[in-house]
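So this first bit is one chain, no partners, the form predicted alone, shown in structure tokens.
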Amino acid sequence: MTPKLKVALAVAVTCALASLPWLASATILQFSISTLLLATLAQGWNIIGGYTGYASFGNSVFFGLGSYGTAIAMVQWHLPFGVGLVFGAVLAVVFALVLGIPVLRLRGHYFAIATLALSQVMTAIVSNLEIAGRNTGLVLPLLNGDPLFYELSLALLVLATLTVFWIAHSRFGFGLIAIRENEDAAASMGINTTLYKVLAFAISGIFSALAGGIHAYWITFIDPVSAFDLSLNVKMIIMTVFGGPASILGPVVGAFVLSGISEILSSAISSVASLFFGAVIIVAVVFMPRGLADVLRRFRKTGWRYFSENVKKYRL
């Protein structure tokens, strides 16, 4: 497929998705908003986790900061929604810059544990802030505008995907990949690894925060536990790993596929749905550790041997 044909296909799919509010029912529209926001979160995690190789559990903190930034601006300061979105994104960037520098000096499971603790710390801090409504949370103004939230979510996903596309073809992106493969070697080649990692952390945080702000106004209520929900971060990781980390469309495909299957299971067999994401991550890690994107790229050549080769390669 030629580059021009790929661009034309992407534009056509985007236009088709943009027309959904005029064709779908209210239930499908609400499910689509949730799926688009999850896909955006997965793309954001893909920048720090897929390209940089740092398994962050702190993106749920960015989501919560975006939610509370929007809510505080609208409820406490009576500012417009757009200003609240920007304020939430600024909070995420400040958080990434201030805490990213010390935390990103850690590697592997030490980094994962540190970011895991951040969500618990932020939940405790926000629960004691009067401006954030303490444990009871904040109620945002009611807006019956699902089509608006859908278009905002779609636009944010397109922006996140274009950003990942730029990263994949830029000097900055090559630097992130070098850090992922061998950080010490990347530093010896003159790459400012600290700067690259903090920038990746901040960009990832911006998209997570914007998704959190849209979600907060859409559901009109937030509290510390739901805003900094760690299970949301787990979903980001699973969707990215399933779709294909360090790929442009892998996280989007992973979010769409897994959200659809999860929705079907939850309406048919609720007890099975709760175990679904755990089963997915086990299957993905064992049989397709590089995600669906790698399966589609190599399956034609290797056939079913692709899965057995992965098991042998990673000695599972």
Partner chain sequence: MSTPLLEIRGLSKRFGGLVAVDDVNFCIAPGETLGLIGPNGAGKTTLINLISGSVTPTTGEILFEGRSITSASAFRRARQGIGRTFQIMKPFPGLSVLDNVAVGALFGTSTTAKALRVAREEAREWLELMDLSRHADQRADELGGPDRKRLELAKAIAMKPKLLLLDEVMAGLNHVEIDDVIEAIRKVRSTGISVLVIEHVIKAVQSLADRLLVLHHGKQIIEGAPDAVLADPRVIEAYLGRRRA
Second form
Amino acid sequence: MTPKLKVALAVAVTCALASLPWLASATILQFSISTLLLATLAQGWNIIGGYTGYASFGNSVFFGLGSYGTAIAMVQWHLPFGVGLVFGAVLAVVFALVLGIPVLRLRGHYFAIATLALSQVMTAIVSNLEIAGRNTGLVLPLLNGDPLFYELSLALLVLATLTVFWIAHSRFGFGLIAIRENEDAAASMGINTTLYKVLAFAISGIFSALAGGIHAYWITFIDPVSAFDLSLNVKMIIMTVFGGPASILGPVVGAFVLSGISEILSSAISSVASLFFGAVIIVAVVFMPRGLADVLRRFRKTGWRYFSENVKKYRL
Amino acid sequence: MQLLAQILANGVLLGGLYALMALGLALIWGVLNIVNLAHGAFIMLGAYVGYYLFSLFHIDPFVALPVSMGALFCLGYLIQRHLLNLIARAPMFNTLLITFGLDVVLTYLAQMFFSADFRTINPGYAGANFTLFGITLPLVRVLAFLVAIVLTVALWLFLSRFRVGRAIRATAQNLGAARLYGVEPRRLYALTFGLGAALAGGAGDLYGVVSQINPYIGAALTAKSFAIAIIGGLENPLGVVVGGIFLGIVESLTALYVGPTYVDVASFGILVLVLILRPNGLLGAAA
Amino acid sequence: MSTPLLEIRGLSKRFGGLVAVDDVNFCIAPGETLGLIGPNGAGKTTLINLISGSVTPTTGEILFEGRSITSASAFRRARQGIGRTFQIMKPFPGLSVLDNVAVGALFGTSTTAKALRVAREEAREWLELMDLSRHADQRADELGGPDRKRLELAKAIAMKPKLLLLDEVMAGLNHVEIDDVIEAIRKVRSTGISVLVIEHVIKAVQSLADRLLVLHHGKQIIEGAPDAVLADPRVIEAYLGRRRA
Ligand SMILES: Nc1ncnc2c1ncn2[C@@H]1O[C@H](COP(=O)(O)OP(=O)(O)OP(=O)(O)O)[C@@H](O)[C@H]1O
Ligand SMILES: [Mg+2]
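What I would like now is the form predicted in complex with its partner chain, since the data block earlier showed the form predicted alone; can you produce it?
Full assembly next; the chain just shown is listed first.
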């Protein structure tokens, strides 16, 4: 496919998606909003986890900060939604800068665990804050406008995807990939690793926070446990890893496919969705550790051997 | 003063159990380089083994302890042997992810078979206390503490005195070391993971005696075990004991002086601080 | 004499009880090649780590182009013109060989933000020089040992450094390959850059170095013209002492 054709196709798909509110039922629209938000979150995680190689469990904190930033601005200060969104994003950036700098010095497991612990700390802090409504949370003003939320979410996903596209083709992104591949070598070749990592963390955080803000206004009710829910972070990871980390469309495809399947499953047998997620992770990690994107690239050449070769490569 | 002593005693007793919880996680992490996110789920399963043995057959939870441990050993052995060995050489992130998948599956199955209701193991002596120097000590907590310490020492002896134990420790330094001790690596991996799971099972059985259980307790317990393993360091089991007791005391003090809702801020805040300032653990060699 | 490119003053590094580098002083002039030799564990790699900023010194000072860089971070030193290779090679395993080198061209001492395409074109030239062109599209972790060594060198050269620190880039190569690498280093050097080269292959140091510095137990025991240094009894003893041990 020529680049022009690709752009045309991308625009066409986006337009088709944008027309959904006029075509789909209310239930489908709701499902689509949450899927778009999940895809945005996965795309955000892709920047820090996929490109930079830092397995963040702190992205649900960004989501929570975005939710609470928006909610506090709207409920406590009576500011408009747009200002709330920006406030939430600012909180996320502050978090990324203040805590990112020390925590991004940790590598491997240690970074993952530190962010995991931070998310627990944040939940606990927020549930003690008067302005955040403590344990009970906040109730936002009601806005009946699913089409609006849908278009907003879609626009955010497009923005996130364009950002990832830019990262994949820029000097900045090249630096992030070098950091992922070998951080010492990256530094010794002139890459400001601290700055790059913190920027990646912050950009990743902005998208999570914006998604959180939209989600809060849409759902009209937030509380600490659901806003900082760690399993949301895990979903971002699974969708990214399933679709293909460090690819431009992988996380989006991962989010669409997995949300779709889990929606169908859970309407057939309720609550089996979580079991499904667990099973998908296990199977995907064993047989396609580099995600759907890699399967599509390589399957044509290797055929079914692709899966057994993955196992052979990593088994004891 | 009296109050402080009481708080410290509570903290120490809680900490002993915490240490046992973290011990298996630290063992698996240190030797196999797997951070087992399903560790809390193992603890939860161990607790249910104890619960059902007690409620169906009236077996005392302290007698049921070996059964809990045995059951979880088998589960852990099989999981490592037939699943985790498949990705033993994959990047650490893959193992993190797959054990998370295991956690989700085990939690789901537990909820399906055991229901989401809270349960407790309530032997006749559950409410019994005794007093020492004016400090009130709940009997079950003291027993749980003692068993936890005995198991920790037993693990330490096993790792330093037995051939298989030494092979496990050598593997922590070098993947191929198992062969030098005449043990096949695949089996050694499975044994180690089984052992870690067995410790989780034992901890779960004791946890069920001192606290309420349901299928969802796992995640928080995994996080706590992490915190303890990090604070104590991975090098030796005694570090984990110190880490556990430290966390137990911090939590008790925070609950009293700051407020019970800040307990998690304290424990996880300390975890983050330790990670940033002393990544090898409070007791480990300086970074 | 003009200001040296690199000046090391009383540099020491202590690891716990071990003094890996002990009060080392020397200079490298612009365009000069200094050979650094010494038995295993002498502290050669540690010295390179100190200069490149991977390790911070216990005491002492490092000046680059007359300015102190003692507390500058590794990436800043790289931007100022210090390029290095790692004895334990650090390729970007998942990237293509071409992109490995392109990182050097894109970052390194380059001040203008160039396009990825331009960096890749530059990288091709360095691959050509290092005889790696046919591997350009392979993943770096698929390369064999000797090619990896060459890649390590190509990555550092692509940074267009003023000072190149080479840590045993010829270890494990055969005679023909060593001659090729020496030739390549000569070519790069002819653009006027300085080189600090650690090598156990005496033939290579002898043919490349203008001066030799010998390190033993962290101390510099002698410095001077290559032939004189290699004939010095203290140097012979340092090496023989090692062999007997
Ligand atoms: N990070 C470190 N921590 C502790 N000791 C270290 C560290 N790095 C190096 N050493 C010790 O410092 C001494 C010098 O090591 P170095 O690697 O600099 O030697 P070398 O001259 O490069 O040896 P070789 O020829 O084997 O490469 C050795 O005894 C080594 O064990
Ligand atoms: Mg060396």
